[in-house]
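In structure tokens, the next block holds one chain alone, the form predicted alone.
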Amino acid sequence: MAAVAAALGAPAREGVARLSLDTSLDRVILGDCLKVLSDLPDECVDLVFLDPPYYLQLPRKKLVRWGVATEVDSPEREWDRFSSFAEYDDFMTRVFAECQRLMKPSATIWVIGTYHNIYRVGALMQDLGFWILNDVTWFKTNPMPNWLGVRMTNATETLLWAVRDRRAKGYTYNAAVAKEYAKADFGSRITLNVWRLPICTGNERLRGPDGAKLHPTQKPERLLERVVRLSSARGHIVLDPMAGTGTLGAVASRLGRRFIIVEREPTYAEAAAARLGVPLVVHEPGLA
């Protein structure tokens, strides 16, 4: 899998002014996910992942390691830069009152993030309604150093999961797979809200032509596991509306889950459309 993207190569593509549910499920779909969203129909989704832009307002070049001559290259990405934190949580309230619109009364959406933006995404959640049923902390067991010495290396991400409203009944929870991952983390024969997992690495990890990450932060499929198995069912429709190379489907698609993946990044929505092996579908709302 790790240079799936060039091994394969770019995936043919379908242009289409509009999508319907049954034209969105097992395939990647390229483009805004604000605009996908909007073609889609209310209460259609069992469960979201969303994995948004961290907002993270680093350095726009390299940076360099005290007293070392390599450079340490930033994970940032255009897709990631907003002009202030009004924007950035303009765009991110537009996406989760979408994304509310669409989750069934028993779906779940799972949110994941760092402290540049978790606290925030999570009072915009609120805000509009959702109800939190928990905070996740994944504890990465092999995170990347913070090589410079001015702060503890950073070695968590926060998952939020919530319903869309208080109101919410019959949402899937699954509590003897929260058991199962408790023990084989922890030992612990309780339920726990820490996973420890690896960040993505190895042969998982995709690549580009050049050997390079394709994607500065491919979610682990383990990670992934976890979300889908602990709050949907065989049959359920989940949806990633920022997917990148396409985590949440591979693991959806192995666990017989459906799926609707937006991306709206060409050279990681070509990627996710070869690595699952489905078609690449460009949405363009301006065709006749």
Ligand SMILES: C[S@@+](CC[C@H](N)C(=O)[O-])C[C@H]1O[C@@H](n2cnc3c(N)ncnc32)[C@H](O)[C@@H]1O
Contents of the next structure:
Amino acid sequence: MAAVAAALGAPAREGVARLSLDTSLDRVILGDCLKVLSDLPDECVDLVFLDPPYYLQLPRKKLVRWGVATEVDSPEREWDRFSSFAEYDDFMTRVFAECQRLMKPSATIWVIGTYHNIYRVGALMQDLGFWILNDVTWFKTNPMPNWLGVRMTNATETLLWAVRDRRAKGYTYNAAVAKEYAKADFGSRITLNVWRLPICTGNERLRGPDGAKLHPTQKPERLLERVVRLSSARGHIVLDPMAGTGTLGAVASRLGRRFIIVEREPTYAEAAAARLGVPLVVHEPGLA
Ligand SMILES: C[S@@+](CC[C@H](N)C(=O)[O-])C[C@H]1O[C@@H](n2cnc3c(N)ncnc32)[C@H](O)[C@@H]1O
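Form predicted alone done, so how does the form predicted in complex with the named molecule look?
Full complex below, order starting with the chain above.
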């Protein structure tokens, strides 16, 4: 990690026991989002982007050593492991409830997922009173092929876009921006809930000292640019509670939005702070 931080420019670090809105803005917060968000006041953000664990239920890697098969954890995806759907649903419900509390009445939330989790996530949101505005299909122009040939290649992800409750009014929707994307993707004159974009590759992809991907699910900036441009205005506060490499923050800062970025894994949080050129705040409630 030192090499990654050095390459990107090591971020300044500060530890805090309790955060306020002021001390959360425009920096990366290293901590558990449930604890971090509980410090923040009601109705303080204009936009939430949530890219949570998908609970892929990947098998643990089998490793054959000296002819003996052992099972090892892949540290790369430890954050995606839950013991059951019930545990996943409970975690996601608590995250959604906190996001809902932090959303201004005019705020919207985007949640991204795949078939692994998106149906559960949608149901949990509806149970909490969120009102879904659109489900956007991201059609990946360069998906990871299904090499085994046992089923079709999954070339899509879904983004749910919602207000915090059915009565919410005055949310930001930049229709001209939606039209621009429909025209670019399909030559269509009407807005469409399908986006055609490649996955994150090339120079945009953050890499560790060994040249391997730093994060397994780094999202492309062009995808988050659509989210930010379509549903927020300059000066708005955007929140990413599970920020990984900080893609939302990178886009938000470039587009003149303020951001609150939280990530629990030190490696990712440090890389995000270095990427954004902002301080890393270590949330340590135990200090209080
Ligand atoms: C799907 S990834 C986000 C990727 C990110 N959008 C990007 O472009 O790099 C989900 C992230 O949530 C983080 N995470 C999981 N549980 C968390 C929690 N309780 N608090 C904060 N972050 C958490 C994981 O460490 C992981 O980096």
